[in-house]
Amino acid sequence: MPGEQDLEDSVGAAAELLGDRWTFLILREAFFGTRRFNEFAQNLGLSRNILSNRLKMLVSQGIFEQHPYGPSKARNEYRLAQAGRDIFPIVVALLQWGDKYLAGSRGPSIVLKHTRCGNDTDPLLICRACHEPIELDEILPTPGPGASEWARQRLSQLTDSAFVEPAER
């Protein structure tokens, strides 16, 4: 399962199994529906290979579920779990800085639509308890009931500005 791995804290575990460009533009076809191998591999054109190592780690990882298709039900379908549905946030912000950062004056390639209201959307980050938007000089990392004696030691260090620059304190 995500998150098992012992690393120091889950931004490592997480980058651990996440961290590479195949992962993530896979990730991005079975958010727009892809489901069988053959529609990854041609949409993405990714060797064979390579498609099969990644698929069969995010199915062990519990990230993909397989579902047998077919009259004679030889074939799969990948289709996301819970962990991978959970990813989908993941993967706009990923979106958003790159539209940000890297579009240039061509503008976004994709628009995101909210098809309850049907209204483009750009989703924000925001605060389960008081539901407004998270900024970065807002939040103060703390040890949870998991934390490694490393990211407790590393934590204790941080104070209520830790994420602003020392010019903006």
Second form
Protein chains: 2
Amino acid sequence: MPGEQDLEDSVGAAAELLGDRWTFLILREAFFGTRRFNEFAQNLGLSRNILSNRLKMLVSQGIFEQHPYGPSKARNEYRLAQAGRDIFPIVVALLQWGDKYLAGSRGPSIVLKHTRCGNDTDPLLICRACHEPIELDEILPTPGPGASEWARQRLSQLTDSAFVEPAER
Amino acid sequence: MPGEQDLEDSVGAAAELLGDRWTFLILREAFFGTRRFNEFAQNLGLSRNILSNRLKMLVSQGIFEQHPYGPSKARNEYRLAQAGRDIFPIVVALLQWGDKYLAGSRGPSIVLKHTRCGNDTDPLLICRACHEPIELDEILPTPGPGASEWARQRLSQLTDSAFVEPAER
DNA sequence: CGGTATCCCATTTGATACTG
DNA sequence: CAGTATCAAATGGGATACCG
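Next up, the form predicted together with the DNA. The previous block was the form predicted alone.
And the full complex, kicking off with our chain again.
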């Protein structure tokens, strides 16, 4: 069991839930159109008991929805529900980072094509308010309504751009 | 040992590297300005041997840089290197998803303030080419230069918006 | 085909103790 | 403070066998 004050924020909770050796891969498969149990198992090469666990978890979290199909509806397809579709930005962010730092000399294995405009695209994060690109040193985390007292304390001590190289202390 | 064809893409590689129970939390701490061994240990409540392992891994991956400090430079600070700063979009994406689906009734624990424009912000993903927001059903993954033969095969079979609800098969 | 149950092994975890 | 070493316990993994 971890310390008492972790998981207070959504990063922790989301990482705890999704940050699993297989979960992201299952999700990636889903974004590639995979829907059936055996397709997941074969494409990823994971054993079926684990797949069963993960799928069950993901359904219980509202990330996948089961859709019976086939003769007498005896079988299930796993389709992304809204909570699952909303994971796409996370997958994109992982893809971009991996391409930049892990892809090796051959270059990225996957390129995202934006069918709306026809270009290969490299998604960019902007501020929804002012439409400028998000720069790390222009973002300050502040306590929100759900912040614990501990988190509130910590966050309110942050000065602007806390991560910027500090003077030697 | 997983199947033969997994980890072919950057999502898999990045998830394998970062998708760990503690790694994301350590990174989040770093984005909050934490730099010292004991600060990490205390704020996260993880045991020091594990922290030691993770930090070593993150340094070896170029995510953190060690900066000696203190009397006789005997101690190390862990600062985000460029590869580490570039993880910020992933953390933001996790935060947004977590806030939306896991935060509960109290609301998000962390709000990102864009100091440049002064607003609390909810970062948005847009296409770098046409500047329109990224919609899941307008993105098609295509094989890139580093794609394996297997990945190339699979991706080239994807039709437009593969994840969209299909007709019953 | 679409799972579930069982079993065994490798790894990881966290407590604790120790060192410079 | 900043780690490393050790170790028992829990966990997670895959193989296999089994069921509707």
